[in-house]
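To begin, one chain is listed below as structure tokens, in the form predicted alone.
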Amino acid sequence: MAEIEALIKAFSGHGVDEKTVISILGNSQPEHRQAFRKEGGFFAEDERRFERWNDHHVKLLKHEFMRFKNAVVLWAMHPWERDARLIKEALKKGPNSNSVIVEIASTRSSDELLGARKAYHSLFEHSIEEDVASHIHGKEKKLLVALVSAYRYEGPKVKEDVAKSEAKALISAVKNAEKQNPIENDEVVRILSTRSKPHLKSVFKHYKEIAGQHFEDELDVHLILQAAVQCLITPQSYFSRVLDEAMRDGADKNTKKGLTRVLVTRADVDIRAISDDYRNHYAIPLADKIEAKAKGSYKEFLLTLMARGN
């Protein structure tokens, strides 16, 4: 029974613990095999009387197997290329993977999303831009396509009128919204594609000084919009919570997905601050985390991963 217990750990979790599964199944006797498949929950009773495979815990099984090879594979790309492949796959994936697009668009710099726009050139013989715009349809598409094209100005000026007076912009835009969503508000849309992040969080210190709350608070329907200014001006925070939501029990696929994403591409640029930020927000080290939901090589490669930030 302990076994069996160990074995149904082993296969749960993010990855797979190897070590455990050669031990035991390695080593198991038949006898031992029919009593993890009639016990383990991975298995179903066949109307001719024998134990099989439930499919969708294989389909299950093959993603936590893939999840140590797909880590690596990120890692060794380059940069541009990671990126260019990772909107390829949020594009197939659907509205559900939105979220990735913006994330790309809105956390790398200038140069880093150009060359992600380079790089999607050579592997699909299509633009990033085009691409969003045929694939995403409905209230979503005016931002998404806007956070693609960007070049944004990186340097350190921003005009304290022009910021004051895109804030009152943003504030009637939030009060209008039962006219037309924020989200696609030409004003809003140029605001947030356009402008510097030193510039925008000016904008968002006077829209919280004139409105008496911050943007992003007042966009809980708007979820594209509030994960756009989230990455902007808070990055650190909302990797925080992609990796939060990747870790939780019962999380789906593509959300499990956010865990290696975001420490395959922050590894070299900031998962000491998001680890600190992680801390911060669930009073639990990010390391701990790790450690207690991952498995096997995947979790040893991940905790290696964070270890560069030390």
The other form holds:
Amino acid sequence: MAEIEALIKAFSGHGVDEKTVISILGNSQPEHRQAFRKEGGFFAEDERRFERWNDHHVKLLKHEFMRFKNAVVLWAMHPWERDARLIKEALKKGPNSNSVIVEIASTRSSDELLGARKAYHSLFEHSIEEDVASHIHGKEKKLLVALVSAYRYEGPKVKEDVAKSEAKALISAVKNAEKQNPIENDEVVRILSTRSKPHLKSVFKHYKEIAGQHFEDELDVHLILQAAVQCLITPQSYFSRVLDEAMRDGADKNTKKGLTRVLVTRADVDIRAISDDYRNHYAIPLADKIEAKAKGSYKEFLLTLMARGN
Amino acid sequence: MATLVAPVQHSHIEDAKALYKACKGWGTDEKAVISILGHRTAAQRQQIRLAYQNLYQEDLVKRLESELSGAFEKAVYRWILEPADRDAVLANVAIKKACPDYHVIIEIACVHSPEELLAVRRAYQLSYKLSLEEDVAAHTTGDLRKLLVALVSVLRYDGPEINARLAKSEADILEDAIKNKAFNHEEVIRILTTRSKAQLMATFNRYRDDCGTSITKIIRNAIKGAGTDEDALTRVIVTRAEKDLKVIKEVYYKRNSVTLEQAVAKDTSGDYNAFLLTLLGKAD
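Let's see the other form, the form predicted together with the partner chain, since the form predicted alone is already up.
All chains and molecules follow, beginning with the one already shown.
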């Protein structure tokens, strides 16, 4: 039935289409709801002869209803508390969320990251570096601890000869990938976690000139390392990629959260530039994509964040 | 407790004028410089610097740099800078030496509170257009680099909370590492460079309870220091005169059976000697 389809659609995607739910479900008679239970796929026939909510689906629905609330709470937060809580959550979620830690550590300004570190002290009575060092165990640990500890110089001055020689060091590390994973290479960690962003842009420019290809096109490079480089020198492309992955069909729970996180954390910073990058890459305006994939109050909220000041 | 003896009230304008007079013409009245600057707190020194700039359109620091020389000049230069700027200078000097003074970096990184260390890092960026960790990393290699970069980068939690179970498990890790003489052990570096000071104290106490010896003795022996005595003497006295030099004096006397003043008198001379003794609290 068209209405059941509409109802299923109202519950799928990002957020909940409250208006549709109210108009269809709110207006429904018992037999309509039974039809929904029998055909929706959200219920299963119980042995005692009633259609029972699928626990898994109830959980999913809970997340979808909460998406708006989470976005609002995150938006109202002080940016420092926001970043501190996002990092804590990523640490709790495990290795698949390490990219969130990279994202925050590498795309914030020096003082923003510092603020997040101080907020983390207040909220969790530990330092970020302490928790990252003791909770993360893979190859990416060294780099992550170094990235969250950084207090980069933010001036424009770049020493081209140093940048060139550091590009060579990176090339050599990538060439030696069989002997040692570049993400664990001391020079790689040093360069990525201490140098200023303008300097790093120059380093990777030299990398392309000398090696003949972009660092991001190198195969066999740890995903976290690729993410760090992208976040440091081309954050807008990184963010538009995160957004696209979040809105892809079948994206998992954690990946989907990227939509809220990027929109809320960048709305005051560079969402317009991210938007432009998104349209260039994916041939559709970001706002249109959000219009298509998100629902209800959550969707309106995100679009409003994006449209401010227009 | 501080050893510095400074008047509660002073006129920074009078001081600036007196310093101008002391530097005017041929030669310098070093005694005057010592008797004024050696008896002023950090806040007072900055006021004098400002007054001097307003009166004579010149930076007092630059004037003193050109008038004084040798160890005395170095000491006064360090003394007159704001603490964060001073430590940034000390760190830079230590790093740029042909044989870098690692223990100066360690000292700066570990003695300060997290906020003070942050101020040093900011001052470093302002003065040298590079971050402190950048310079430390670029001038060190291997395990020492890992340790030093982490030490200067950390923003330790500064609360008093202690986790006793964690203290035990990390004391065990340290014990294992020390038994196997593995001081570059990743876990040792992690513990020393990320845990809060309160937590570290708890861990060290636990270590002492379990192993009978103090961990600081072991670590001190393991880290070789090689600065010149003069630099170290200046550095410690200048940086601690307003903080806890009194305590340091007491400990020094207990350990060495001579007072710090006697040691200073023996190893230094002239204006440098007079300046250090003034900071140590000797009456004029």
